[in-house]
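Heads up, the chain below is alone and in the form predicted alone; it's given as structure tokens.
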Amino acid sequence: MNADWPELSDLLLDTDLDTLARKPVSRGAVRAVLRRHGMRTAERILDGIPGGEVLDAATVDGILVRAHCELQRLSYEFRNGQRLLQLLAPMLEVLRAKLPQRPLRIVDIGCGMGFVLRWLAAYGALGDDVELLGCDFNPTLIANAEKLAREEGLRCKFRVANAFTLEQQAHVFLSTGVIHHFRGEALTGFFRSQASVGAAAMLHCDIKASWAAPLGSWIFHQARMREPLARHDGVLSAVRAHPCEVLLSASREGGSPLRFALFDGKPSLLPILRTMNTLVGVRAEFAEPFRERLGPLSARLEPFS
């Protein structure tokens, strides 16, 4: 595996970004990409998907739902809800003091089945002046997120939508395990899209690039995952994780006028102790108040620039 390989899940779903309509996906086109990269394991997974030349949308969605159910287990065991809350709570304190608008709108980009937002709604105690909205292009994943939120009686919403073209824009954008899907100019554009709609802050949590990440991911996915696509893409995600300097360079180029720093981004001889890091972006006037409200956790936040 190498960082230039695309994740199979990204190839199985194609969406028109203007209409959000789903495009048909050719098995032959996916196979051609996999062969170009020498991705033999992914090609075997593709061969195991029943159907004809045009991949059946319902079959693909079934695979993606099973994979996302397994990803929820990973998010739970890696405490991703708690990880974001420790940054989001002080961020909201700053925004309450600085911004007159209410509610404070938090938008989760590429929310999938909405585990992190549902966890925040259940346990985050964010306040009645906070609105939680998850956005994703896949209607099946969003339908499952909505169903789970209803069953759990949670105050959060989910929409099939482009998070950057909402009628009411976000004060805070967040994501979990999303930014490694973007490369090169697309990564810079990801940050530019958020800054261009006037976001006050960003919190993007993802796998921390290290020598141990691919090995640790392989062990975890072999032990805990059963869906072949989840096993394959989970390990590849760790391979594709962006080094700190890449994340900071792309965010600073695309996310101006926000200022950026990494939380838990420092290298370690034992990276298994810090499996994830979070890119924090804030308006310049919020940077120091945010750091002050972090308290002892501020030692894990690198300087804003």
Given for the second form:
Amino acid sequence: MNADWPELSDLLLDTDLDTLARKPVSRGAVRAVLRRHGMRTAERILDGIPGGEVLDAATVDGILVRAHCELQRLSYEFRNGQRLLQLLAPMLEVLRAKLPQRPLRIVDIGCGMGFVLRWLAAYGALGDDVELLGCDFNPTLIANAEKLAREEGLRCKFRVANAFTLEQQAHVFLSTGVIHHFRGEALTGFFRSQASVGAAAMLHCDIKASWAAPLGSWIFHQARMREPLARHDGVLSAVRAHPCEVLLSASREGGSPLRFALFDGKPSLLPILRTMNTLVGVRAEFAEPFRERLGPLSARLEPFS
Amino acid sequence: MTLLLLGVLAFIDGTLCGFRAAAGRNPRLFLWNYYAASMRRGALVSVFTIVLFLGLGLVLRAFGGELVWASMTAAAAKLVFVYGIYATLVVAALGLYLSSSFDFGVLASVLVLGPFTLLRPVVILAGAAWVAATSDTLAAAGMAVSAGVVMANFERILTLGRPPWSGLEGHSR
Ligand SMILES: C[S@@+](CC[C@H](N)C(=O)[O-])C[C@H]1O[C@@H](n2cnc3c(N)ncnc32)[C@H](O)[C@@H]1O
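Alternative state: the form predicted in complex with its partner chain, after the form predicted alone:
Shown next: the complete complex, the earlier chain at its head.
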């Protein structure tokens, strides 16, 4: 495995990023990409997907939905809701003190089935002046997120949207497990699109790149997941996790005028102690107040620049 | 006492298998009742399994006499030793996960709960194989191996005949 390998989930779903319409995906075309990279396990998973030459959209959706269901279990175990909340709560305190607009809107980009937003709505106690909106370009995942929020009476909404052409204004953009999907110019563009709609802050949490990440990810995906695609892409995600320098340079280039720093970005002797890190972006005038509100956790936040 | 301890270990393991059989298969947030039902099922099936093996042991004793019974209890003692170490670590990590701060909770998961779930079938089967290889009688060896095979597949047994997923839309299986 290497960082240039594409995730199978990204190949099975082809979305026109302008219209968000779904394009048919040919099994042969996916196989050709997998062959080119020598991705034999992924090829076996592709062969196991029932149907003909053009992949059946409902079958692919089924796989993605099940994979996200299993991913939610891992997110729960790794306390990703709480992980974001420990940064989001002080960020909201700063924004409340400095910005007149209400409600404060938080948008989760690439929210999948919306686990983090639903968790924040259920347990985050963020306040009535906060609006939670999840975006993903996969309509089936969004339909599930909406249904789950409705069934459990959670105050959050979901929309089908492309991360690169955001129309939603937001005070805070956040994401979990999404940024490793984008590389090079796409990564810079990801931050640019949020900065261009006037974000006051960003919190992007993802697997922390380290020598131990692929092994740890393999252990957890073998132990906790059953869906072959989830197992495959989960380990590949850890291989594709961006090193700190890449995240910082892409965010500073695309996300200007915001200032950026990594939370838990410091290389540690034992990477198992910190399995994920969060890229924090803020308007320059909020950087110091945020650090102050963070209290003892600020020791884990590198300087903004 | 040995048999009671082995029974308790199987009961705890079966109940945790009940949790794992349900985990990652329902995307809702408020899952207390859902998990409780699956853990109850795990506990019940483990009690049934314990009774079944105890019955089998008593039948073998009736046919083979005290020598066979002694070799079976000796085998059970070895199983308690191997599985006891594993279970103590897992229960301690679970306690840490449930009761502690964010960082220690995640650490308990990363260091023990995840890797030990992966190792569980290996520990069960290797323990059973070691006990079988060092047993005095065929009855004790057979009991150790068959109990090992049943427990290694316990999660699978619990999901037999049940719809694996719940609460999902737009998925076909
Ligand atoms: C690994 S999943 C993470 C899902 C969710 N954040 C979580 O933690 O469970 C990545 C998500 O990003 C979404 N995604 C990828 N590219 C996207 C884009 N250009 N616009 C919107 N969503 C995108 C995918 O549909 C997928 O749901």
